[in-house]
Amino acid sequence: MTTHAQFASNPGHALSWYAATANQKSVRPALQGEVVADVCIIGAGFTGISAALELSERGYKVVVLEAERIGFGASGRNGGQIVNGYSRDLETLERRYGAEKAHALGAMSLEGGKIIRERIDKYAIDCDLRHGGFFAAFTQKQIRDLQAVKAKWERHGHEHLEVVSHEDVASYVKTNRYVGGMIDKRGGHIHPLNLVLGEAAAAESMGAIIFENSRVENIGTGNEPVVATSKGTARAKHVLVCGNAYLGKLLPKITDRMMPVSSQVMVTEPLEPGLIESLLPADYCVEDANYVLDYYRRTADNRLLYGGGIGYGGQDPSNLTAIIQPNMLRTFPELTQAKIDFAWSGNFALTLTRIPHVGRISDTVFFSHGDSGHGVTTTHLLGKILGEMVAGHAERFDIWASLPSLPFPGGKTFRVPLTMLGAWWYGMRDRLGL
């Protein structure tokens, strides 16, 4: 069995399969004294160093704070599948905000992952890319709800979609669970981490610098902004707020219309690759059609990755592997002896639309978060349209800030609860087959 013992430590990530095969594992310096940057970006997670990897390549002076480490949050924790898309369909985006603007979010909506791909082709950055994604279906309701998304899809643009039938599931998972489901050959899977420590390092190699355990305190707003923490300053002529769900107090305005949401994931010893081979013979990634949904894929060392379960507010269950591993044995009885080597949880920023929440502190301070369970691919999207704001291009940017953000009914005291009771009606309709 494998133990994290083997593996070399990692301070301050999480205790994740990540952070122990991470590619590199140093501590860059905390801030200290003034710096003066073009621009200065607080979070070095997928939005943060996706727009520090735009703005290096178009020549600006960049400097990064961190609280923790880079890909400390979800960016370093999460499942590791590129998803197109948004958390809402563009149905639902047409009927909320117009077909106007549901046109231009459609026609954005398969960039983020054409952005990953690129970046990992030009910057050689090793993070076990594969392509391919499974949507697995439980009842007949969801693949009618499947062929109507890819229908919609298509209108957008997006033909790498193919509904699978009963026979044909057996080609991507091998289980008894699913009817049917869809293939998306434009999805994917990686090794998040090692993806954003790879964005960062092609950001400093232009210049961008990064500093960790700089957990900012202070935010100015005015023609020069000052950003301010416990050691140092930050002097820019642009800020961009990116902290997402680790955000903590720092802008309430913001924090106000996001909730942290817990998400678990495990992971297994290395499997013999006859069977995880056999159980993922296409080494597509999967994730299934519920509402709280599971999902999971192959490891480059032949682990199964597994995560599920949700916590709102952020709260860690007490045991994790006591969610998540019952699922991952009714979808694979297979793995009944098969060791667990990592658990972990993590939170992403829930809005209340599940839409992402972009906009303007002032003329000189932008922000990005709230991407609500589509981060990987939708915060390289957005971290670029920040980039492009910066840059003068302001079109992009615009049409997310104009998309209303709401409150959570009941404030910071009932907002969990009745969000909880929101998620137990729709798991239950899942239940029902509805």
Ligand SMILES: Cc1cc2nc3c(=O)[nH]c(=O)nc-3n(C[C@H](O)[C@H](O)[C@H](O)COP(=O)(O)OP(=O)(O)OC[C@H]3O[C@@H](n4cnc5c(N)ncnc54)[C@H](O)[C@@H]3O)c2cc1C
Given for the second form:
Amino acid sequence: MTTHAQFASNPGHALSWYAATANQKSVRPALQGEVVADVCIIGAGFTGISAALELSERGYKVVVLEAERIGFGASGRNGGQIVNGYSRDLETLERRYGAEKAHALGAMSLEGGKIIRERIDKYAIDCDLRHGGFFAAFTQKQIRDLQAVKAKWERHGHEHLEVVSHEDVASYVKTNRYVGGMIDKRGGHIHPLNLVLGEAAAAESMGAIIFENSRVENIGTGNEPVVATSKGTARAKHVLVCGNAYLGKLLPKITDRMMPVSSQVMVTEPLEPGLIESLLPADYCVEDANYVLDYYRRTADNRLLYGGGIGYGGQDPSNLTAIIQPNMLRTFPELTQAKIDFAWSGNFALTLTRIPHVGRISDTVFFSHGDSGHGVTTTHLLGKILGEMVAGHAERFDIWASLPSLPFPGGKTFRVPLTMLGAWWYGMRDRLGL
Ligand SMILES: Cc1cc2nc3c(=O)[nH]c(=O)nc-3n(C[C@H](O)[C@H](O)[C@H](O)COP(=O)(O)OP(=O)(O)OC[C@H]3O[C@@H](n4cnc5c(N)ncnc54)[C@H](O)[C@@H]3O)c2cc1C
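Please move on to the form predicted in complex with this ligand, as the form predicted on its own is already shown.
Whole complex next, starting from this chain.
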């Protein structure tokens, strides 16, 4: 790997291409002493910052406490893919929760992407937005599954998907690995760290205060819960817990319903413009249809950003490039000589249902986490919904909070090996084309 010496350092972040190319690198102060606000938000990822922005727009006094840096977690490290919908398809939601709830969730399923685009526009956020996503199929079975997904979305009134044949794959990605795929014109990709930084700056412009390096160690209950870090306290009428996979042991009552899972991302050196354009001619982002999937896209400076791999329990593997590079070369053998400039890992929160876990800890403390690998859009939606909840409009929050959440089988000791076994089984089915 080359060094990152050509970029100004960005302490406290993973050594990622995102941190190296962030629009803002200055560190916000840590909380000292006492602050009083209407709402205290724990965690400055997409969920927390989306809620902060929604509430700031509504005129609330907001304070955000972030253990590390804004976007330190999954929000500043992900593949940057704007994937509409949830980590379970609408058919599964209907079977599980009934037609009425599935319909309500279906009606919200494009809103996250819409919120992102509206905010980029409204606050002139410079985060390399590109439009269009491609879901790649290895087998005819996956094509049939994509066709079924498209039909279901159309029943909910969404007309933005198109299944494409083998011959048309080359318009989106130049590889012989896929038999076809599906395009989503309302998908797309962004520089996620610059998006969350831009949204944070927008909230700050309306009075929100964001403290970095301020890990919350205790959350009180009652009418005005006091939230404590090692150096200060925040007193607020409402507390929103948005720590996701990085929450640790803060609230064992809710964290036993999610498991941190790591995914790995690698970025090449800048490629010849002609080469990267030939590999991804439409500049769509791509993810494949396997259970453990590869996801990739172009960056604004003509690199290939390639992700994949999975680590249940949130392990941070030391040999990141060795995990991802062989997959990249299977997709694009012409990149054998391409140098890898960056590789990093990050954790998302997985729930057993693969649907976010949203709810109340008390009358004044609420939480949302567990987007289960597809969270760029859902976190924006749920952050907004947390804001609506605080503002007294609980209807949509209550729909999410009513969805049952389940602890992982096997308790603390066996939940990781049992989940790995399940993933191995689904991975095997993909390899056998079942
Ligand atoms: C490598 C990777 C690739 C991904 N790719 C995609 C993709 O391409 N498309 C997609 O849709 N989704 C993707 N995801 C998922 C998506 O990034 C996440 O679902 C989403 O960013 C979660 O946002 P969040 O705000 O809930 O959590 P996070 O972004 O993890 O933010 C939580 C924040 O809370 C802070 N925090 C935790 N505990 C405390 C505490 N006690 N006190 C103060 N602060 C605290 C953390 O430091 C962190 O900054 C990916 C995830 C990973 C890890």
